[in-house]
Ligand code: X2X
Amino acid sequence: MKTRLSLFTLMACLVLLPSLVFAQAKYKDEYKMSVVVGPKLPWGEGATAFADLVRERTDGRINIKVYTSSALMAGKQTNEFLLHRQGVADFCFASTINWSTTIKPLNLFNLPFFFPDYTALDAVITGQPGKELEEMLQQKGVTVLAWGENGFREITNSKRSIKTPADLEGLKIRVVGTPIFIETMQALGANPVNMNWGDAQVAFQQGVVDGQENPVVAIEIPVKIWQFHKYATIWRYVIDPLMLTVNNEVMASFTPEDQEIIRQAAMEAATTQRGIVRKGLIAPDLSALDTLRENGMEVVELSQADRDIFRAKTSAVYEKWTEVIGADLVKKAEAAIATTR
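Could we see that chain alone as a structure, in the form predicted alone?
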């Protein structure tokens, strides 16, 4: 009886072995992950943490190499989604801003002065609006594994303190090339200038460009923005969520067990990364703002009433882009935010 059982076990193993070998063989030696920023920023560090977790927990079966500074995109950040869908990048840790030129509903996060705080953002991402955006991307070939963050984008400049829309009048402000950002700055009376970050820093030094808008912990502190600018305003005019994603076909090529490992690693890495970006920016811990002040910057923190004045000034932008995004999605996001008030 024991001999027959052993023979049966051996035969079963021989039957299963080819399928196991096939499953292992179809994995690529390297999976490419795109990140548009450098490896030392919290965004880049989050991508590396994810890749390390996956490699470790799959015993090296899934080896993800992180390509930073838009290396896979030839520097063209707004092409990232299309190249990801095509499989040029297997994974991405991507900004909603860069994808919003292709996926218009992602401009939800670019609506001026729409999100009052991080609690409101969390309610939208974890609620129905976030689920609808994830389903939309899924249908277009990309799976959202987790949400990270680049942070609220604040404004700094070398000329004067910004407390009202009038203070922006005539200032040359470096912005990303997404149309809604340009239109928002124009509505506030500023002169938006689109250029890459390297050129912008030179322009700041030369006095050709007066200011810029970026997240504090994610960009401004790491690049020591106080080298160029004396004034900072915490106005939370737009938020920059990050999406940790995988190409649908690539995800389907993994075993169910490995898919679950990937999902868990993404959630852990993104949660940690989000915490780093928010550190020092939520009362009572405002140490990130203290860092700006300790380095000679004058920091203005706008109240909600102050922000409402800026929002009123950009109402035409809000109304135009609500139609582009989808009025129904915006309404659902407004409802999600209302539950946090």
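Just so it is clear, the structure is predicted and the values come from calculations on it, not from any experiment. What we label the rigid core is the largest C-alpha set whose atoms superpose within 1.5 Å from one form to the other. Numbering follows the first chain given and starts at 1. What changes on going to the form predicted together with the ligand:
Here Val208 counts as shifted, since its C-alpha moves by at least 2 Å between the two forms after the core is aligned.
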Given for the second form:
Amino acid sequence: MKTRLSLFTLMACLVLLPSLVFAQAKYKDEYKMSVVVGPKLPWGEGATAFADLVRERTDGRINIKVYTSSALMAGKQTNEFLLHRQGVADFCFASTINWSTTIKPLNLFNLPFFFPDYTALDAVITGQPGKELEEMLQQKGVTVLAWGENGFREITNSKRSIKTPADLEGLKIRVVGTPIFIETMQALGANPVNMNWGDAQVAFQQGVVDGQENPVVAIEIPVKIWQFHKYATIWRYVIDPLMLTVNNEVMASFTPEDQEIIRQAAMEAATTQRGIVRKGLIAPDLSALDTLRENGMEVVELSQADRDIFRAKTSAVYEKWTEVIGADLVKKAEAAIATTR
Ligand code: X2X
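Other form of same protein, the form predicted together with the ligand, not the form predicted alone:
Entire complex below, previous chain first.
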């Protein structure tokens, strides 16, 4: 009896094994998702929300593990796109800034003082320019599932209130290792230093730099920037959208039903995340700025006329990078913004 049972088991295994191996080869036990910041920030939470939705709705067939704090790229955030394309990261919730060193047209969002407000940004992303950027990434091996947001990047520092470009003179400002940021800060008279996000947080603590620029709700409030910097200027100098993406080959390995689940989950998670990081930053609800003030910061809000002075100072950067990005794409973005005025 014992022998017959094990013989039966053996035969059953021989019949079933190929299909098991096939199923396993098709879907991995774990898919890796890359995020530059920590798990407790809205950006990290958005990635987790996406992973949870996909796991639930696929009954665990697709198990995405979120690697926060740039863990998949040993801290080097500007390497993220290349690692994603190679499949080191299957999914990303990524900032356009970090990919713009590799994908030059993404510098569209880094053009100094280009996007006046969120309406303008939405028009560009949902319009022709956004579509063209998605197509370009698709051709380079990556599918954009949805757009989230880090936000407009606002400057903070420990030395003085910034109201005009002259106030920036000589201030040591941490920026991401992306050329256009260095050039913009130099054009404004500041002394930019590039640093990865992980090192930057230590640098703020130790006072190695005088200031930094990041979005208020997505980054500055959660990291309690007031511990290091007393002065904030709301100048909206660049916008930082996030893209929720999947490697094309990974996407193609899923059934059409699972692909649909992934698309839907990405839209839901990114839309929620975008809502969270805009809250308190659009008049009349400017409660996020109150949070900075309640924590002892002096907050300056630049008028459009003030911004124009900064914009004029950076016009050479704008012109140079328009060529790098592609004049045609910039023109289409200008046209999309003009429809919102
Ligand atoms: O490094 C930054 O400043 C951050 C976290 O905002 C980005 O990844 C662009």
